[in-house]
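Here you get one chain, nothing else, as structure tokens; it is the form predicted alone.
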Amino acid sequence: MKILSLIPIIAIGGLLLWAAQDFPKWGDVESPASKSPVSSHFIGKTGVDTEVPNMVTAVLADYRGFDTMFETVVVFIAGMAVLAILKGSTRGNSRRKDHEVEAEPDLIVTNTVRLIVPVIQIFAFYVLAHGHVSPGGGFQGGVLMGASFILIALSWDLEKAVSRFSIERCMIVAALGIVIYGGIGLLSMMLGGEFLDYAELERVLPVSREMARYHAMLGVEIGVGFTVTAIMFALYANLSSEGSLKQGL
């Protein structure tokens, strides 16, 4: 059988590299994406619509804000079916006590870790703070931050990282995540816009429509950096204990 699946493996991994071989040179100005109109908008026109350096951040969250918005719900939704899911499937149930090991957490990784989760956590903070101006953003800040209370579990026991987050708090930080990036979006129509058009904000704020903008972008990027951070880490806790929330990897 192992044989069987490889050959398919092969087959499709071959056809990719063969069709790589289509794909134009990195920075090539003649390509196709390069030469497109809406390419072209987005090169000449970003910098002067939202006064944000980083392109990729300008339209994933203000180009394309509704799809950026429905993805963060999309997370949300993710992981409460799966917490719903591993919750139902363990009433009743006996649990798996196989890759359970009694050890007492190393003092030399605790205490490493003991170290570096805060410089882990302040890089996340900047991440997503400067997400706007340079590479990161929500989705990189709240992975980073999510990892971090990962990095907790797996050095002491996942019930020293539940007391540091709890799962109960991991639902209300993600759920007020979705409510920041929507909530923007409907300030903006009170304001006598349209849903996400944050150019309106400078009827609140004391800047230009532009800088509006730009700094409505960051308020968005923290909505998303919230829900990300809690979906990640409460994922982790219930996948790793099956649900019971305790013992873990």
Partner chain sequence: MTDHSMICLLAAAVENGEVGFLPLKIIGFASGVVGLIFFLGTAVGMVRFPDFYTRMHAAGKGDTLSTMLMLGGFGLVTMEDFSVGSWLLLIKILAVILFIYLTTPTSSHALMRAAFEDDEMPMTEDDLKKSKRKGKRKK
Second form
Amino acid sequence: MKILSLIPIIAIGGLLLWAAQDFPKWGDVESPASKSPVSSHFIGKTGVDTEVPNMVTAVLADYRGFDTMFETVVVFIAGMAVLAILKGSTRGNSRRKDHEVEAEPDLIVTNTVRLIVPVIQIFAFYVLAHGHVSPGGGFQGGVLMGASFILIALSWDLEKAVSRFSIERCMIVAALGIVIYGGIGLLSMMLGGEFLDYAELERVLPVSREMARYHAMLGVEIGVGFTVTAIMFALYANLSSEGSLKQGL
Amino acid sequence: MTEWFAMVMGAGLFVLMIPIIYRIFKGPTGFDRILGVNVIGTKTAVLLVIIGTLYGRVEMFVDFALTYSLLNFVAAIVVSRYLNRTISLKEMEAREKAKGGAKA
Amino acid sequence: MTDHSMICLLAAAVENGEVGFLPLKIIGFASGVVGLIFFLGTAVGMVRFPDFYTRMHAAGKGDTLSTMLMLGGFGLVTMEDFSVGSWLLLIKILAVILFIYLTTPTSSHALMRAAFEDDEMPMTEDDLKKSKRKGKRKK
Amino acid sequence: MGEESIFSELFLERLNYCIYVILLLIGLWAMLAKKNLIKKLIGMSIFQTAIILFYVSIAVKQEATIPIYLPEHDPHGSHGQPSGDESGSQTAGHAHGPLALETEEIKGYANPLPHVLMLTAIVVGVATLGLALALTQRIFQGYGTIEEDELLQKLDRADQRASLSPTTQKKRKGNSRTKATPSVIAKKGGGAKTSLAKNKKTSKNQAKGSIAKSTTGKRQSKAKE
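Go ahead and give the structure of the form predicted together with the partner chain, now that the form predicted alone is out.
Every chain and every other molecule in the complex is listed next, the one we just looked at coming first.
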């Protein structure tokens, strides 16, 4: 089987290497991707259109707003699917429970985690809110925030983390994130623009059209951050305990 | 001047990482490998600051370094916790097997 | 070798008047080089030491100290002027240093504990003698 | 001559693509040849990493920095005044208003679009990986194994048993053998599993007390040493 599967792999590798000759060189300024008008529009006009210095955030939340919105929905659906797959599986868990080791929380690890979890959460907020001017944004901030909860679950045990941030609340927060995202889109639609056309928010906010886009992007990122935080923690909690939400890793 | 310093430091770090990679490949136990990965992860934070200095945008790359060191810590805790648990599980299973054999 | 060339470069820079805040920069360079030396100790220890706990000793201590020294050195070197931006940068680098100061010993402690629960016993003197004899026989 | 030029084109100027192809092939091989489902998932992750690296390397431009505006191009102009550099003639008039960049300045920034695409791809990759891990855990709970060939054997056995029993035969008259409804398989496999699990459980409960004792004994001996 192993040798048999080598044949298509070598064939594919040869084909890909053969095709790689036609690709642009490393760092080529004249490569199609860099020369395309889309790229130069994004680089050149982001400052004029949205006043956001970080082009990645601007493209992510504004120019490609639809993409990011459904990306968030995909994350939410994945979390729900994991919950649905592992929730009803109490039968298999009985096998494991007899085995559970008496893993009392370690004193040094818990004290360190007690010290740094607030720092991590503040840093996560910074990454989320500062994503316009420095690398960051909703996804990254959400992952950091989720990591802080995962750290609590690791150093004590899963029950403690779940008692702080239960799975029901997780799903509510995740749904809330999507509602925030879609709500901003709908609001701009109600104000006379198109869906996710943030510039129309200038009628509500006391700022110019460009700054309205800037602030709406922050709102959108907050929505993404909510969803990613909640789903990261829900994924960890369910996967590490096979759906029983007890003991954990 | 600063760029020279950054380049020398980066090259030094890179060269000194090779013995640690050797330890990761060879390491008699799994813990040696994890220890090596942990050391390299910590040094990657320094490398990120060095790269930022070379590009002249340190204020952006410092955030990466902070995030990286944070996630490295989480990874180390995860791995040690996981190994702790699987090892004791294996121990218990082996003991059960021995017990069953003795009974039979 | 590296130290010598560094000093030459530094002297050339001083003569040309390129270096703005010289004392800070010199302290930064020095602490970076010292950090590199400590990391050399870590690397040698990781390869040469006989068992896991001694290797962990080399890695845990040398790694933490060398990372802190290097980052501190870079924090001082990048202090070009005393504007708000560079102060912010220094504070961020200090935050990374504090973070590493807290987390790296903790993670090595957690690893050590996991290894100890795994019946990985520290090497005694007898074990060391045995392994030395074995090595001699092999040679 | 021709051979050499191909070699230099491929392995010197386009070395990055070779690395991605090798990574991609490692991932593909793991997905095809490994029997363990978790190893297949690891292969999938490696494959994904190769794709992500490929996209990010497309965005690279020589002499370009990351796609975040430098202080002199900052839309708010709060960090530094342009003060008549190479772009001074344009920006001198309105220092605070954002300006569209010129072609020369556009060349100084990497292409942001692949970064955005890969940011979302990474997040979706995490979501799909979590889903796949959950499915694998469920398979392990149902069948007691995640090795592919053992799994196929068990499925076959469950199928045969299902075809032998009269109640399911009525249901599946119209269907072909391969189209067996998954619920039937799951029931059969699960049923066999539960009886096994029950047997194991009783023996484990008996063993539990003695294990606890022996672990404490081990601890004590460690402490003595």
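For the two forms, the rigid core is made up of the largest set of C-alpha atoms that agree within 1.5 Å on superposition. What you see is a predicted model; the values in this text were computed from it and never measured. Numbering follows the first chain given and starts at 1.
A displacement of 2 angstroms or greater separates the C-alpha positions of residue 29 between the two forms, with the rigid core held in common.
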